[in-house]
Structure formats: C-alpha cells, structure tokens
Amino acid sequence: MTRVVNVAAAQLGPISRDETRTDVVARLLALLHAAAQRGAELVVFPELALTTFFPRWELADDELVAFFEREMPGPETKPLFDAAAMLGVGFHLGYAELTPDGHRYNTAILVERDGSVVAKYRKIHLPGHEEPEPWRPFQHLERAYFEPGPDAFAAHDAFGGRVGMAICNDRRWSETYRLLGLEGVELVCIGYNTPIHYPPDPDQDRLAGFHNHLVMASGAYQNGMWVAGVAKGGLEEGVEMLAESQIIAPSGEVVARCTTAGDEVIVAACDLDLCTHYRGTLFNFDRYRRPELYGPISERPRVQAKPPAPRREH
C-alpha cells in the first residue's frame, strides 16, 4: 500500500500594505476551497502570508507590531482553521509572530485536517540587514524585525508521513535539507517572499528564478524528499517579487509549477514511499555517509572570504 498525499501549493499574488487581515484570509479561503475541490489534503501557503512583506520599510514600533499575530488562530484567522476542519484539508501557513513575552519571529505552522496545530517552526536563517541602509531602493530589515528561531529543524508525524518546515532563506542552505533528511522528513513545506532585485549584487537578478529552483531541487534530490516551495509573488508595493511556486519530487524533478505571479493553486500527488528509493540506494546515509569527517562543517571556517562591497545604487 502506497502512501500518497495530495499536496497543493497555494501561491499568493501581491498583498498591499493597506489590505486587511480579513481581506487576505478571504483570499486564503478561496485558495483552500479551490485546492479541496481538486482533492488536496495539505495546502501550503507562503511565508508571511497574512500581510505585505513589511521588512521592506523602516517602521516605528507602533507601525511594526500591527503586522504581527499575537495568537494563532486569532479572530481574523479562525475562519481558515474552521474551513480546514470542515473540508478535511490541512495547511501550512507563514506569519509574523509576537509571543506573549515580547519575542518576534518569522513563523510557520502546520495544521492537520481536523484544524489542529501539529507544529510550529521559527525561521533560522535570517537574511537582510539590522539597520536601515538609505542607498537601497527598498529595505530588507528582517534582521532588525525578527529574532532567529531558537529551535532546530524537526520532523513531524502528519498527513501519513514525516513532514518538515522551512522558510524562505532557509531553502538556500544545504544544511536545512540535510538536517531534515536525517530526521526522516519525507515532505518539506517552504514558503518564501523573494524580491527579484538584489541591491548588493544586481548581476544576480536575472538568476533569481534559476537559483530558487536550483536549491530546492538539489535539496530534494540529495536527501530523497518532496519539496513544496510556495511564493508570494508579483509587483507588491513597487517591488517585483519572485513567483514560480513548485512541487518537486525526490528525483529532483518538478511535478507541478505555477505559471502566473498571482493567486494560483497547483496540486500534485506525492508518493511518500518514493523517498525510500533514493534513501535506500544512491543516498543511503547509513552505508555511504562519512559523518566522522564532517566536523568542520559545524566549526568556524579557517578561512573567511572577504565580502565584496555592495553596489550602492543611486
């Protein structure tokens, strides 16, 4: 008996700064219903799916906290949980979390088909910068507005398999997939908000889509896992955001991909048993890995490359 879970990538188009939670949740509900009609059991929403990508602005504290959720579900998001339970469809959702003791995290939760929260993940690899940099055409102040997640990557028993979570910049680091793979993860849900223009090195702009695909496909293949990478894309508050949401098999092949930069649902039947074909043959960790020689990976590098000066735009 195979273990197949129908996974939907629920891509979002732009969210304006003045769009309310109620408005956004209505869009999420429409995507959830559309995915359910196509047989989805798990719907993967993007990073920071409830608001515009607010780290692009320098914000005062009273402006900043308005983008954070103090509880999940809250009054505005509870309809999403209720609909999931009614439809028998679970979801993965990214949002900005403000804890009761004042910590701020870039967070994602995994919700089962009965509407119960299975697990929470807080983004580990925070990109961007800590202080405003006036030379940039827009800011990327994640390191000012969020704390790094305090917990390691983990696997969760859900949807008939082992499910993990990562967020945006996490997908660029090979350690993300390796640690999830060592935990037995068979499907990893990744939400992202990625500006196409990269001010420190604009030469990379033309490669944004290629790099997005490259890191997720290689992570899937080298660790024998399914990857669902889901974007908030399109022109959002004057910034072009990468779309190209996709579902990738353990072979590294894309089995479903969005073709627009707006609200869109794609669905793929993910056979979790396919993971064992790669983990039991070419990437048999127990047989072929040499962890006793990998210590330097977790130690400070002996030689640090000097970062290039950013190309300051005017």
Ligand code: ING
Contents of the next structure:
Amino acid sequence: MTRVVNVAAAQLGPISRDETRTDVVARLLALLHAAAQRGAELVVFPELALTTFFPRWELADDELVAFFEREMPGPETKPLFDAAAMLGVGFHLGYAELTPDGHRYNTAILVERDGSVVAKYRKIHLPGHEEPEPWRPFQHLERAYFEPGPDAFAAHDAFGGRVGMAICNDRRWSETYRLLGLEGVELVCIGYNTPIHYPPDPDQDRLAGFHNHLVMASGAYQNGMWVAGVAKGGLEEGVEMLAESQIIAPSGEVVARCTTAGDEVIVAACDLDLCTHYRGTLFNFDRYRRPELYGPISERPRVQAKPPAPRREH
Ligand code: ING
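Got the form predicted alone; could you also share the form predicted in complex with the named molecule?
Below is the whole assembly, all chains and molecules, this chain first.
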C-alpha cells in the first residue's frame, strides 16, 4: 500500500503593513478551503504568514512587538485551526513567536489533520544584519528581531510518514537537508519570504528564482526527500518578493509550481515511498557516506572567506 500524502502549497501574495490578523486569516481560510476541495491533506503556508515581512524596517520595540504572536492559536488564528480540524486537513504555518518568557523566534508550527499540534520549529539560520544599515534600500533585520532557534532540525511522525520543517534561509544551507535526511525525513515544509533584490551583491538579483530552485531541488535529490517550498511573494510594501512556490520530488523534479505572485494553491500527490528509490540506492547513507571524515563540517571554516569587493555589508 503506497503512502501518498496530498500536499498543497498555499502561496500568499503581499501582506500590507496595515492588514489585520483577521484580514490575513480570512485569506488563509480561503486557501485552506480551496486546497481541501482539491484533496489536500496537508496545507503548507509561508514563513511569517500572518504579517508583512517586517524585518525590512527599523522598528521601535512597541511597533515590533505588534508583529508577534503570544499564543498559537490565539483568538485571531483559532478560526484557522478550527476550520482545518473540521475539514480534516493538517497545515504548516510560519509566524513570529513571542514566548511567555520573552524570547522572540521566527517560528513554524505543524498541525495534524485532527487539529493536534505536532511540533514547533524555530528558524536556525538567520540572514541579514544585526544593526540598521542606512545604505540599504530596505533593511533585513531578522538578526536583530529574532533569536536563532536553539533546537536541532527534527523529524516528526505525522501524515503517515516522517515530516520535517525548515524556514527560508535554512533552505540555502546544505546542512539543513542532510540533518533532516539523517533523521529520516521524507517531506520537509519550507516557507520563505525572499526579497528579489540582494543589496550586498545586486548581481545575484537576476538569479533569485534560479537559486531558490537550485537549493531546494538539490536538497531534495541529495537526501531523497520531498520538498514543499512556499512563498509569500509579490510587491509587498514596495519590495518585490520572490514567489515561485514549488513542490519537488526526491528525484529533484518539480511536480507542481505556482505561476502567479499572489494567493495561489498548488497540490501534488507525494508518494513518500519514492524516497527509498534514492535513500535505498544511490544515497544509501550507511553504505556510502564517510562520516569519519566529515568532522570539519561542524567546525569553523579554516579558510576565511574574503569579503566581496567594497560593498557595504561586512
Ligand atoms: N530571506 C532570504 C532568504 O534566505 C535572502 C534572505 C534574500 C538571501 C535575498 C539571499 C538573497 O531567502 C529570509 N527570510 O531568510
């Protein structure tokens, strides 16, 4: 009996700064229902899916805290949890988390089809810069607004298989997929908010879509896992954000891809047993890897990368 999970990528278009949680949850509910009607069992929403991508601005503490959730579900998000449980559909949702003891994380939550919370994941790789940098057309202050996630990447028994989570910049680091692969993950949910313009090296802008695909497809193939990469895209508060959400098979092939930069649902039948075609052959970790020689991967670089030509991000 095959283990097919019908996975939806629920891509979001821009969320404006003045959009309320209730406004956004209405959009999430529309996407959830559309996905359920198309047979989805798991709906993957983007990173920071409840608000605009606020790290683009230098914010005072009282402005900043308004973008965080103190509880999940809270009063405004509970309708999403209730609708999902009523529909028998699970989901993955990215949001800014403020914990009761005052820690701030870029977080994602995985909820099963019965409405139970499977797990939370807190973003490990935080991109950008720690202090405002006025030279930039917009800021990327995740390193000021979030603490790095303290916990390792993990696999969760859910949806009939081993499901993992990563968030945005995590998808650019090969360690992310390998660590998930070592835990036996068969499907990883990855939300992202990616500005197309990269101020430290604008030459990369034209490659934003290519790099997005490259890292997720290689991660999928090299670790024999399904990857659902889901964007908040479009022109958001003056910044063009990459869309191109896609569901990728363990072969590295794209099986479904969004074709707009707005709210859009794509669905794919993900046969989790396809993972063994790679993990049981070419990428049989036990048989072919040489971990005794991989120690340096977890150490500091021996060769310091030279800073690029005099840009302004050090
Ligand atoms: N965003 C971006 C990402 O890793 C970024 C940061 C932007 C990297 C542009 C490279 C180029 O996709 C988040 N939120 O991590």
